[in-house]
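As a starting point, one isolated chain is supplied in structure tokens, in the form predicted alone.
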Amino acid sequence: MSSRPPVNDWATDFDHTDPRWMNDPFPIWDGLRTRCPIAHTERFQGAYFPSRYQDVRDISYDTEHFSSRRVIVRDEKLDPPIPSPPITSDPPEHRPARMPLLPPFNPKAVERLKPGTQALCARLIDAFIASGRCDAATDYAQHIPTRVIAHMLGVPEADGELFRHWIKLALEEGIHDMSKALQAVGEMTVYFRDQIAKRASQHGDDLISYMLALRHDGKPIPEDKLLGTLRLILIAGIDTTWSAIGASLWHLATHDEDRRRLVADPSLMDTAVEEFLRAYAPVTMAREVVKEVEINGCPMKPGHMVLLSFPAANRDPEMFPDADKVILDRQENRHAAFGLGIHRCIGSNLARMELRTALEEWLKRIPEFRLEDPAGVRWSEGTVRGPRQMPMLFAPEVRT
């Protein structure tokens, strides 16, 4: 980071890995939205940044001019890109890659995971509540989706440290150093090949076994696509959700009135979860311009990337009244936290369940808490935003 030139004009030279963007992007987005709704930079070999909801929506639905084959804006482009279907698939390949993945993430399937998630949250809280302090990111939020996904894949929960290592390589360090991204891909590929081999003689009741049994036109999924999908499930199902959990806890730790209101009236949880997802949407995806096109008066060149910021779209006051405020009982809330268009997140039911369960179990046991040091919160770098370190203080639990 220290070797990168500073940004002097966000409209013509933005850098989404700049510390100012990472720590507090909202004023930057507000300024762009009124002054230059579609910013551009020559960094990352050329990239655009639309900040208005309508522009983000238009690009999300336009599969003719924008390709999903690259979904992360990096300093370098790998040719050909490494596939992670269905998120990197364009029509007509997208639908056959997406549809078979829907059943394991439907509401009924996710509901079966809730008791185990509740028990997991309780165990995590048990480990630190007596001390009156914890890092709510590393001791709590980061473990929940990691272990839930491990359970779904039928892999050891203890491999969570490996998962966190790969996420950091792929989504943070890999933005500026392609070798780090390729290292993550290589290590995950070896890992999943080993898991597939273990199921060669006997399939289990897990997501890997489910995918091995899938057939398209009577044939199994080709290995490269199978491995790409498994890598996607691992990465997309963990970092996004722990970031949403962490950001929601950050909000409650820094907004006493909202925290106490939610504790006093748990019936607000449904709308509160949607509002946290809107206000602190963690995921920014990308598209590659493949045909010359103009969006909101801005011509876009083929080969350049578009940083498709669902978090910025969710803060657009033309779409959301008082967009900069968290309103726990906001009724009309068509947020884009899970994306828009054909790539809307398959795991949205799972993410909602994990976020709601994590908040409910925390607030039952720890209704009063605060940041140990606001300056000690470290936010992630890259296309998924959430707290990576977040020390908390609260009253220790006294057992009688």
Given for the second form:
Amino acid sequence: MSSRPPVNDWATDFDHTDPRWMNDPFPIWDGLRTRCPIAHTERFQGAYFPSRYQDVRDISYDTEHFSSRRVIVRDEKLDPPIPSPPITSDPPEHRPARMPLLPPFNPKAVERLKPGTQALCARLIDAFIASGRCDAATDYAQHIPTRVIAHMLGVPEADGELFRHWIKLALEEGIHDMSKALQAVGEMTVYFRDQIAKRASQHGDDLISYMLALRHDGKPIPEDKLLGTLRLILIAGIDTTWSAIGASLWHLATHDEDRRRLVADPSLMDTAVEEFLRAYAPVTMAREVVKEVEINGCPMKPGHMVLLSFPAANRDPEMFPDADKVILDRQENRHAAFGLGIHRCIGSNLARMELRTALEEWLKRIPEFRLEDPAGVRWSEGTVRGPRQMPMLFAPEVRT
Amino acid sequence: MSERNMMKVRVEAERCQGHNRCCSIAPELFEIDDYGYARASGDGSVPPALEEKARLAMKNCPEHAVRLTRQD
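Since the structure above is the form predicted alone, I would like to see how the form predicted together with the partner chain looks, so please show that one next.
Shown next: the complete complex, the earlier chain at its head.
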């Protein structure tokens, strides 16, 4: 935001919403890793930023000193925080909230969604391929997770615009203006109450019906928890995957050698998808320090937040040789794009399937493409990083 | 190769978080339950031809849950 004081020193005054950080965070993180591996800021009512893989990992595993009750670093803390179980749950509540959500997202369940996702990608490409250009972020990437998650939840695909409006309020504007985050929660609550009411008379084969049918000790999930989880599934599954698809296409548009290599040898897709997830991991989470603790020599004070940057961990050269290079056939890749420990992204199988399918279908039809104007790419604000505008041109010979 | 120095693979259940990396790299050696958690197929024996895949499965597990041993 333009009204915010400029950052003079990333180690003592970082601001992850600063345009320099949003557009190109990697040199900033590299600098911090060598100079001050755990940065701090008085902004956001106090927050830490660990830039090394090992520190991110230690914090992810330490649920005693670090709570998930707040997972977004905002200018102000909302008290009490808004629960979206299980992402905002700590042990022992975490496990019972998480377990029932796992089967609908297991590899087999996700594989069944692949043919529909392929057809969806093909339809999206049909709409723009003849023109030789598109906005790969708004005409392609954004629609894929939006429609897949709408299908899973059993809500109208046409409501996608509404979902993106809530995400922008909750995860971008809501960082600096709490009223926007609360507005999103309120609107989503009304939306899902209506969806729940619709299922009172007719249960469907969808995720909302599945959750309504769940019983714990013979009782259904209380409404506030159910609504929190539905908000989470909607928000967590859309701009994250949209970002991963967009950033991967951005890489291929700007790296001719990688693009041609992947087109020529589709068997590289397994490792390439993991490498894109490592190098362009979209999601940064957060924790709240709840007990005094020292991480890598840095004392951490209760009440301060920790920006838990899986993207920064994934660029740590101590963990990944040539961390700043995208190596399509990287063989050893313990990246943390989907988090580490008990909060591993529930949708990771789904996100991988969508990313892979989106790239396969695109490269099949559009093997040659480039950015229309590198300066025309707009990256998101907030804690999910990816291109939100990305005008792309295709070579004339592939316009069919 | 004799039974004695056969490679064995196992998944430490308390570490596995269901990333599914092992099973996508080496579906011959791992299986996934309804919740997405992995375990070694059968008794975990790794045929010599699959040893490299087993190593890759171990080295790609974000939680360090995949363990390799050799019986000797």
